[in-house]
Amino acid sequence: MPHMFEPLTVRGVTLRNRICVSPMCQYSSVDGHATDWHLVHLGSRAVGGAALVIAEATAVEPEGRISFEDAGIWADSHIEPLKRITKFIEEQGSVPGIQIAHAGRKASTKRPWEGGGKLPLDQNGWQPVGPSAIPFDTDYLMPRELTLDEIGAIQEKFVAAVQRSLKAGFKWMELHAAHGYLCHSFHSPLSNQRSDQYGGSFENRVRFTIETATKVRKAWPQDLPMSVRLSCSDWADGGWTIEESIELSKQLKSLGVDLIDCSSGAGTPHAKIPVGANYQVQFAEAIKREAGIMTGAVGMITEPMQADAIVRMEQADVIFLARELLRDPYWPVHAAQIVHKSDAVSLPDAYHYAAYPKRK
């Protein structure tokens, strides 16, 4: 039976235990490019036992940026302080993966601790994009609708952000088709409101994330993973089901994604969501199981049993966490002493389970 200690190959890529370090925007780069903060930030998961380092939301694009202080690889110049980074992951016994990413009608915002909202065309703003011209709320900016042309242009640069990755040194590639961005605003009727062959029937709602990923898979590696996070629900009537995820996730899985990292939400404002310990589990389990791919559960898991017990009851193949390694780097050492307090497990022989678990 796995547990959250025990190695994981994919592909070419083998994670020395479960523990995966979610993507987290730190809305702290300049003009798209990581800087200082972003090298400790990311290094100092690694250095604490995790064995997959995804960095933040990456746009593909200027205009796909959250806020204007995101993170970027749209341009060459974004590599080499982003090679800085992967090389010392890799050095510290990690995977290094990214995030690639477009805010589509969610974009042009204020930063979180300068209270959201809108960022003005004016103060750095810029005109969002999204499926239909339907803005995510009140105080947000009104997308304008992409036109077929544009959605290929945008494809096309989803492209060249996977090469440019490769270039950087990731050696883990994950879509971003969650929380109200621009693939899981096509995927969900609440934001996607065309007419052709992108809307409508669920074929069509889909075909966005399809192509792309498609695309993507191409352009990266065969023997490198690929992941795309999902919300896996909108929590809202009429909004993207999980019914729909597993049916998605099986045409990934076809594609050849080999996880799905299973989140929810974020896609329409007025969701009722049941936030609690493991309320996404629910997700990874049943498309791991309906899907027949391996997932990642993510969101409120805190505590080293808890992640433990969702990869031995085979919920889940990975556990994602944010909140909870921000708050301790050092997680997985810790969590090694309490999963394997029958051992009488010493601090040094925690990192050991955590960072190098063959060598005991």
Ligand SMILES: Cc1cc2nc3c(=O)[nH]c(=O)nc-3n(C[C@H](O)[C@H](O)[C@H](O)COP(=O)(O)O)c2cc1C
Contents of the next structure:
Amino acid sequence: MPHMFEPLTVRGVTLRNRICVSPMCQYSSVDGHATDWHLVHLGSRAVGGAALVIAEATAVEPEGRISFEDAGIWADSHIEPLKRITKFIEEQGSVPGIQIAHAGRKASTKRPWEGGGKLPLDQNGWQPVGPSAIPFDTDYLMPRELTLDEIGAIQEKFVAAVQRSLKAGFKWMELHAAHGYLCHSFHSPLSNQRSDQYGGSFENRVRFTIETATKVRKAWPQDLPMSVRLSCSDWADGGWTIEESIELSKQLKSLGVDLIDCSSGAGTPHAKIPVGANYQVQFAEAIKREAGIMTGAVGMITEPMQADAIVRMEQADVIFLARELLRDPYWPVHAAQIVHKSDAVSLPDAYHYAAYPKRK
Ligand SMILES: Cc1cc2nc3c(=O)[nH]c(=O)nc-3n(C[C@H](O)[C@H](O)[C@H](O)COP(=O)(O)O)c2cc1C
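Moving from the form predicted alone, what structure would you give for the form predicted together with this ligand?
Whole complex next, starting from this chain.
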């Protein structure tokens, strides 16, 4: 039976344990460029023992940023600052990952500590785009409906972003198809009311994601893993469902996606979400079982025994932690000690799996 400190090999990459840093926007980039902040933020989680460190939602074009200070990979000048970070992460024995993203209709917002909501056009804001001209909420900008040509052009920007990610030294690539951003907004009937081949039926609503995933998988080396983050349910009447996520996951598996990172919500402000410990684990478990693909569980996972049990009960293959790793970058090392006491692994092994550095 697997446990949280058992390594996991996916294609040509081995994770030293099952603990992954969930992507987290830092609102600290300069024109999309990573800074010392990102080196320390991501680097310290690698030092702390996480197996996989996924950098925040990184925009494939400037208009695909959520906030003006988001990370980007739309230009070659973004590569060098990221290279410094991926090198450092690898030197700690961790795997550097990147989440490539387009914010869609949720673009052009203020940073959370500035109150969130729309960033008006005259304050460095820009025109968001989406499948349909339906705003996310009353305090968001009205998106412009994408034309077929624009859809194709954005997909090519995803491909270019993946090529730059490889040059920057990333070894794991995640496509962001969750949280109401562009891919997810195509999935959900609440945000997609198109009448062409990208709207209506299930097959049409997932077309943008399937096409994009196919193109980026081809541009990403066969020996490197790719995951897709899904909002597995909109938690809202008339919205995207777990049954649709299972069907989409089957299709993603067949085109070469290795793991589904199972999040939920954020596609509509009217969702009713029963937030609590493990509240999204059910999605990771259902997709793993029904679609036969590896999954990651995320959301309100904070305790070592809680996380270890999810892996042992085969509800998910890996655990993504966000806020708990902000609170404690050394969570994997601390968790190794706690899980050890309940017999999972011997203490030296636990430290080895959690944090053994591969410094030259
Ligand atoms: C500061 C912050 C930034 C986030 N940015 C992203 C992001 O860039 N991409 C993403 O998919 N999720 C993002 N999330 C969501 C987290 O990755 C995670 O799914 C969520 O916080 C639930 O996990 P937790 O309970 O361990 O925090 C962010 C969360 C936080 C707290």
